[in-house]
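Next up: just one chain, as structure tokens, the form predicted alone.
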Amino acid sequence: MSALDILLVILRIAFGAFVPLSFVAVLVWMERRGAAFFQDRAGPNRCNVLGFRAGGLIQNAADGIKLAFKEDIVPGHVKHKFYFILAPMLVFITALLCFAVIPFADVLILGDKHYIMQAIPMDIGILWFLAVVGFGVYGIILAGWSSHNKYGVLGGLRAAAQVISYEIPMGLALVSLLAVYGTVNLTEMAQFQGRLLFGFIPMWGFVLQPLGVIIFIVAAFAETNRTPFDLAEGESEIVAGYHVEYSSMKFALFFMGEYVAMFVSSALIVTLYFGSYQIPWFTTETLVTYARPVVIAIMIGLPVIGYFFAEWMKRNNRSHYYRENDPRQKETAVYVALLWSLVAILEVVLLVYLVFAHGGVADRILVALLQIGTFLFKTFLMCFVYVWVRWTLPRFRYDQLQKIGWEKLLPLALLNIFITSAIIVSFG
């Protein structure tokens, strides 16, 4: 292997890990962000460091220094110390190789060589998925078991039963899904889905499966255990559930898994029905081929996003009462600041771009770039919706629960497969 081989196998498995733990923080932010938005109320805005608060961010490094240094508790009566302590190990471990075998960009074409960019280049792609995604619930089930709590064993069961009878319409609702892309390989579904239909509307998974993306989704939720299918936690009705004697780093993991899994979840779904890194009507090769209208394109755009978001950041961050001197002003003023430095240094970048680098590798590095934006943009609006459902639908009761997943999805999954075969073996 060559240095540059070595080097991208790197930065692939780099992203692969770090990506995923960085939006943990994302996530965190965004819910609280989000829950303040849809109650009507302050989200976190005391949390400071010498007066900066970066819009609630610093929220997140207490709570996170706090876990670190909180006292790590094994209660007395837990008897399997082992699978108590391993628990949270797999949940949130399982989340992460999840994500090892999605793509974040097209193949990488550097001369002769292609680069596949997933973390774990591996063919089996949506089966890989689906293998390592079943082992979450273990971590649960064991936490719940070893904690030899009542409420804790309640919340495995639960979550136990939950994942028995989501994954089956999940599992159904991809076999159509699969029929139409003819492919398990997850790279050649984001490549299938840069075509158009009838010339002019791009063939994501949502229009070629507007039924099998609402099934989907909705199994994507109770597999996360996000509200409303959060009945293994049920605070209202059993405490926390399986974690309910946990403190410190293991309550960490299965926090930080929880948001590792939304993070997951939310990319499988785009990569599967939204486009993935696909941006509408331009192929790889388009934005390859005219490289340098794109690279202007931005340059006009970042200045104009940047006066926005400057604006955005002014009105959100003042007191609700004239203060002469308002801190916050001052706050804020430090921001715009370090924006239009961020600006300037892209423009510089890319105008360097243009005069000097313009041309073959070049061209399909920024494309790569190009595309990994797009994805984690798309992303990052996906686990928005996530946040959107838990603050806005309350909990289902357990009945109910069990009730959307064999007599509403189930059967909706098995009408899918009927369909979409009778169209492929009509239409071919």
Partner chain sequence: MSIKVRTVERKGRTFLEQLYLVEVIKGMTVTLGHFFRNLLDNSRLYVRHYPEVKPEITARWRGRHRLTRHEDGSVKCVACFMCQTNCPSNCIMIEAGERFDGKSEKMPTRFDIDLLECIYCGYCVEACPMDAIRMDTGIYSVTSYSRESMVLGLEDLLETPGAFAEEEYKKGGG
Second form
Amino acid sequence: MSALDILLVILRIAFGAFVPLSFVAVLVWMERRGAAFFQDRAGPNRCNVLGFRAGGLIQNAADGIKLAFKEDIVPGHVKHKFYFILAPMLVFITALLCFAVIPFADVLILGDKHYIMQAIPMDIGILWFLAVVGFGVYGIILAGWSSHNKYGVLGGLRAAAQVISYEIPMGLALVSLLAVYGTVNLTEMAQFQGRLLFGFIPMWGFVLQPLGVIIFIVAAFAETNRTPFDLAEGESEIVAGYHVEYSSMKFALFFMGEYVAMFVSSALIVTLYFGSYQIPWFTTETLVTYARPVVIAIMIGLPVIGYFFAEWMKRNNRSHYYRENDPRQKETAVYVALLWSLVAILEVVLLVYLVFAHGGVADRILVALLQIGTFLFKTFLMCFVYVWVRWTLPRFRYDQLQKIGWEKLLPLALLNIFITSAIIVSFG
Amino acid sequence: MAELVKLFVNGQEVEVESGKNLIDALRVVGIEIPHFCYHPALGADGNCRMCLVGIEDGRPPLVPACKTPVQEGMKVLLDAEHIKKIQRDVLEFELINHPVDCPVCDQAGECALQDYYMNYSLDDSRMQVAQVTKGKRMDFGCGVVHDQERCVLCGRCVRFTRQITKTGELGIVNRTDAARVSIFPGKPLNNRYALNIVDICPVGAMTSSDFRFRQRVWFLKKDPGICHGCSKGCAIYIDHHREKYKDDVIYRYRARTNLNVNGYFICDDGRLSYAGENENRQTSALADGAVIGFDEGIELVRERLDRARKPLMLISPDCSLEQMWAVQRIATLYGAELSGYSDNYIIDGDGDEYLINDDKAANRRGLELLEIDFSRAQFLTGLQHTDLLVNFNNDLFFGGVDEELKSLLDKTQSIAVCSHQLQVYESASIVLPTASYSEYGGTIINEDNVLQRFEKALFKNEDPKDVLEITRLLGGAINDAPHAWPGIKQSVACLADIDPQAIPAEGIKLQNSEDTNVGA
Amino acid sequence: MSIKVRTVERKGRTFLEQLYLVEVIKGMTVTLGHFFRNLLDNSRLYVRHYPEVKPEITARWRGRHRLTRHEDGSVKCVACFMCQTNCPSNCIMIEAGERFDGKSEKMPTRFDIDLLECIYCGYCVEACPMDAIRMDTGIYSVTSYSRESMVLGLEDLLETPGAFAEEEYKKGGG
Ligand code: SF4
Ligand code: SF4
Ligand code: SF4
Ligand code: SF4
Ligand code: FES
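Same protein, different condition: the form predicted alone was shown, now please give the form predicted in complex with its partner chain.
Now the full complex is given, and it begins with the chain already shown.
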């Protein structure tokens, strides 16, 4: 194993571990401010360090610090302390592990070596995901049961019943997808989606499986316990459900677990149905070939984006009431300066690349970075959909939830399999 | 039982006892006739005219109910228009010069004028001229404060001092709107029943300086009780209330009607004895002056009792029958001698012909019935020979410090189970707090052989344990008052037929118990 | 009396609505519209920037209590306990004493309001026969670091002036 091999292993694992975690911060922030904007409120924007609010991100830091330093309580009535403590870990770790099999860029070819861009390069792909995600619900059931609390148990039971009901349509939706792709390996699936249908439509999953994508997304929402399927928490009737007895870092693990799960299932939806890291009409090889024009396009695009972003900040990041020497405008000035320096640095880097390093390995790495960016951007958008749905739809009633699962999604998924296989058999 | 007569009220037939006036007779069947001046203890005066009722085909057609005895076939009209008008007119008349300062009037909430106005009138005042002003906040002595403006001149107070106490300190002077109740110059109220005037005054004209402004009456919880001030055992109401963030305390006693015992009144000393229930209470267990936990205290007492060779128990003559019985039982259990010595509770010459008794012990008859020795001789010998005295709430220094006893007590090791902090308990090495009579229920027998039952009225934040409960903790078998009864019935012949749950509010007059006692 | 029957029209029974998905997308379009409107220009949010921007308080506002005085400065309250009697949360605690200034016979010697228990219903103000207690201080933010200091005494209550002119209060309070 060469030094490069080891470096890439470390890099990939680090990516798999830290990206979901850093996304938690972004997602929590997005959830809060997003919720606020959906509801015509302002959201958290008071927390600051030396007057810098970072658009509300500081609030997350404050929350994190608070949770970390809060007294870690295990209620006296809890009989099985081991399970009580195990539960949140289980939820968090399974959520994190799911991400390990998701490819975030095309196979990286350095010289004659091929590196599969997954945290754990594995062939079983989607099966791993199904196995691990199903395990996560044990964390919730365990939490509910070991809390020794009526609400907790109810929340746990709800979660269990719900996961069973929705894993079936989800699995069935996948069956037809697998029939289309002809593989369970996620990297191969991603590569498959780089092709074009009729020569001009990107062959993304949702084009080939329009019904499957709906079933899968609905089931994924249920699987992550997000609104409108968050009955396991159901604060209006069972207070907080399975985590009602949890506090401080143990609660934080549940909380983070939820957002990691949301991120991971977004990533999976993107991988399966929305072309993964693929930029439409630009396959990896095309990109490698036309690396220089692409870079030049980026170099032109960056300042334009920077300009609009700066203008937007100046307009919105100020006090909306009379205030002498508005400190928020000064804050904005600093942000704008930072933004332009970032743009300048990027331009310099790209320039250096253009002048000295283009061709061969550098091109490949650049393309890989571009694809990672695309993948994260798509995932981010999918997460936004999660938030968007949460702040639009009310929660289902429990009987409605089961009805949708068994009476609507299940037959639909079967129908989907039927149609898909018919088409595949007849058109081959 | 008196004869029954049938009569009609508003066309409805009712059956009532004969020989009473309309107010009293109809009250029994739940029909109220408004009245000010009539009081069953003072008789009808007929001056207020509030009680006017119509008699159909009667001659005269309009009569004061207080002065009209019931008659067979009488047709009484109460809700006819003209009767209602009369009631409104009388009320308007009463209110002409009435200040209507109910917000600051202590009577508000239990005021006849207020109630009648709300029930029968609700008219606005038509008065154009200024009201007549009279004396307010006049000190009549004996803690009675008079407000002449609020007086409706019913004369109850005047008649009380003339008929009941026969002291006649009060009179009504002047005429028309200058008429007012007054004392004679330099001669304030001076009798030991004066505060009853506050009770019988139908309005807020007579207030008690002791209760004045302390609480609004509608907050008070009014539980029946029995005064333990002397061996008369007068029936009372215990008016108590728990203020927010505070404890349940008694605000006043009022007389409760019991024709077997006290009639309609109580003496002032008894009325003011409520203060003793609130103040100077023993609240924590002590061992050699240091505060200890109650359970710890019980343990200590048990230990000492087990070790003692010749214990002596002393019981208070104020204790209920059940408590006495329970103490008697544990005295046997521990092989202790039991005394009810309480000569000091008798204050010679203090009593009078009416309610007040020389003997300030509430249940001496109980001691007698249970054959608990209360002679001085027995107690003195017992005290000289004992190595442990357990005193159940008996204030040996009630009438004053008894030097002979004191020197003996100082020499004896003693345990006090007491409700109050008193000098007599100072020499005790262990002190256990216990409930006083407003905090437990039981039965007592007064000097006239009337057996009365009373219930627990006060519920303190830290409810003190009563003597019965303490005997149980010390090894006795009885956990509450009803449980003591089978035993009591067995040993006291004259109580054998009594059902403790069915003792009526006015008590039971025991028949020639003296004889049965001797016989048993 | 006959029972009135009102038939309520049931919504959501058509096929499209039963499909749910269409309605979901409609709803999501609406919320997304709000999101972008606010994202692009957050000056149009329906929020007040409290505490920098204070709300305007009208004379009808039930703020923190105060006890009023007569023209000559003497306490109006006559300790009638009407407010205490009416208080649904039982948070007024009064002790009364004799009064010798000729205004009345009775006045409070202690008048405590436990603001932690108060629900600001205003019944005390309604009940007072003397117009002695009012909630017109305009104080709407009652905060403190200790429970004890949330119990206002006679002095505290007498100290605070009303925030409104007399006519305005009378008009507002009606
Ligand atoms: S006597 Fe009765 S009516 Fe008169 S002020 Fe007092 S409560 Fe009111
Ligand atoms: S003071 Fe009371 S009892 Fe006496 S006359 Fe006046 S109203 Fe009647
Ligand atoms: S506002 Fe309501 S709750 Fe508060 S003190 Fe007044 S009556 Fe009581
Ligand atoms: S504030 Fe008003 S209602 Fe309350 S005790 Fe004083 S006078 Fe009576
Ligand atoms: S009660 Fe009959 S006249 Fe007064």
